[in-house]
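Starting off, we have a lone chain in the form predicted alone, written out as C-alpha cells.
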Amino acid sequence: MSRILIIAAAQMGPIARNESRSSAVARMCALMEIAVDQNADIVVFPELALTTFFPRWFIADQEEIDGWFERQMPGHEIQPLFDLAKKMKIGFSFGYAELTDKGHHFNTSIIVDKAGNIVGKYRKIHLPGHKENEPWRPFQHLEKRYFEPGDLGFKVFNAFNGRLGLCICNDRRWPETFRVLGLQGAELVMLGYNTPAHYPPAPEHDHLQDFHNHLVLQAGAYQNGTWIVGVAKAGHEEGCDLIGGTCIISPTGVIMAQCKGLGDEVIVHECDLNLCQEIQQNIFNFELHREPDSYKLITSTKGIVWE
C-alpha cells in the first residue's frame, strides 16, 4: 500500500535588508497558496526565510543584531502563517534565526502539521564561514558569529505518516548529516538553503556552485534511501547572487522537480514514502551491510589523522 505524500518546494527569491517581517510572511502565504491549489500535504520553505541573510554584514550592536532573531514562535507577525496553514489543512517547515529564553542563538527550521502544531525542530550544527570582521571580502559570512552550534541533534520525527527529518543549508555538505537521520529511518529530509554563487576564500570554485548542490543532495538521498526536499533563497540579494535549484529529489537520488528560475516559485512532487523501502532494504541495507567497528575515527576527531 502506498503511502502518498504531496511535497511542494517554495523557492523564495531576495528579500532586502528593510523588508519587514510581514512582507516576507505574506510572501510565504501566497506561495502556500499556490501549493495547496496543487494539493499539496506539506510545503517546505528555505532557511532564514521571515528575514534578508543578515550574516552578510558585519554587526557590532548586539542589540541590532538580536532584531534579526525570533523570540517566540509563531510571533504576532509570523501568525498569519499558522493561521493560513491551519485553515487550508496543510503542514510546512521553514527556517529562522532563534533567540532563546536563556540567551542561546540558533539557525533553527521547524515542522507544523496540518493542525499548526510544531512537531519537529532543528538547530543549525554545521555552521559555516568566520567569526571575525574579513572587510577583504566582497560580503562577509558570519555565522560562527551571529550562531551557536545546534544543540538538539540530528533527529527524526514521527509525522505526516512517516519518518521526516531536518537540516539547514550546510548540514547537506557533510555525509554525516544524512547517514545519522538515515539511521534513524528517515524517509524525508527538508532543508533550506543561502548559498552564494561566489566563495570568496576559493572562487575558483564558483562555476561548480549549483553542481555541488545537487551533488551532495542527490548523494544523500541514494546513499540514505530517503526522499530530500532543498530548497533555495534565491536571487541578487543586497549585492550577493544566490543560487536556485531547489528541487525534490527521490531515494534512488534521482531529481524528480526543480525550479526553473530565481524567484519566489512552487514546485510540487507526489512523493511516494514506501519508495525509500527499495534502497534501504537492498543496497543500503544497514543492519546487512554496515562495518561501525571500521568507522570509529568519523567520531573520534575533528580533523585529519596523520598515521
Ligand code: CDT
Contents of the next structure:
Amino acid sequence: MSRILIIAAAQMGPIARNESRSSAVARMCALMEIAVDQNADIVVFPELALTTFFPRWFIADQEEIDGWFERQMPGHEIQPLFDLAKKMKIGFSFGYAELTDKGHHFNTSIIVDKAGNIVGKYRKIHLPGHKENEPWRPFQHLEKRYFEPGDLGFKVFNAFNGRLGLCICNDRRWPETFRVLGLQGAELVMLGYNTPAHYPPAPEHDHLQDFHNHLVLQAGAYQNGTWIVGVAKAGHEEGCDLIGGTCIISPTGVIMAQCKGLGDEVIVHECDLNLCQEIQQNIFNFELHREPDSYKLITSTKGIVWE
Ligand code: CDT
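Can you swap the form predicted alone for the form predicted together with the named molecule?
What follows is the whole complex; the chain from before opens it.
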C-alpha cells in the first residue's frame, strides 16, 4: 500500500535588502500557484523566506534589527499567502525571523496545514557564524548575534497523514539533527537554507559547497529512512552568491528531483511515505540494531574528549 504525499519545493532567487515582505509574499504566492497546478499537497519554501538574509550585515541599532523580525504570524503582509493556501487547499512550510512577546529572537520555521492552521513550529538550534562584527569578511554571518538557539527541540508532528519534522539550514550538517527526528519516526523532514558559496574562514572549501549540501541531506535521508526536502534561497543576493541545489531526496538517499537554476523555481515529486519502512524496518531498524549505551558521549560532551 502506498501513502502518497505530493511535495513541492519552491526555491527562491535573491531577495533584495529593500524588497518588501509583500513583494516576497507575492513571489511565494506565484510559486504556490505553480505547485497547486501540479496537485501538490504541500509546498516548502526557504529559510528566512520573507526578507533578504540580513545576518550578512552588522547592525548596531536594535530597533533596526527588530525590523527584520515578525512579531505575529501571519502578520498583515503575510496574510495573502495563508489566504491563497487555504483557498487552494495546499499546505506549506517556510522560515522567518520570529520576535516573541517576551522579546526573544529566533530563526523559525512552521508547517501550515491545508486549512491554514499552524500545526508545527521549529526554532533553529545550530546557529552558525559569529557574534561580533568581523570587518575582514566580505560579508558577515551574524546569526549567533541576532538569534538565540531554539528552545523547542527537534520535534516530529503528526500532519498530512505522516510524521513530519523540521530543521533549518546549518542543522542539516549535524547528524544529531536527523537522528533525533529519525528516533521519532520522521517520514519527511523539511528545511530551508541560505548557504553562501564562499566560506570566508576556509575558502579552500568553496568548490565543495554544493557537494556538502547534498552529501549531508542524502546521508540524513538514508540513515534515518526519511524523505528530505531541502530548499534554497539561491543566487546573487546583495553581493553574496548563495548556492541552489534545491532537491527532494528519497528514504534511500537518492535525489528524485532537483532545481536547475538559481532563481524562483518549483520542483514536485510524488513521495510515498510508506517507502520509509523499507529502510526503517531493515538496515536502519533502530530497535534491533542501535547500541545507545555506546553513544553516551553524544549528549555528555559538547566538544572533543581527548582521553
Ligand atoms: N543559514 C545558514 O545556516 N547558513 C550556513 C552557512 C554556514 S557558514 C557560516 C550553512 O550551514 O549553510
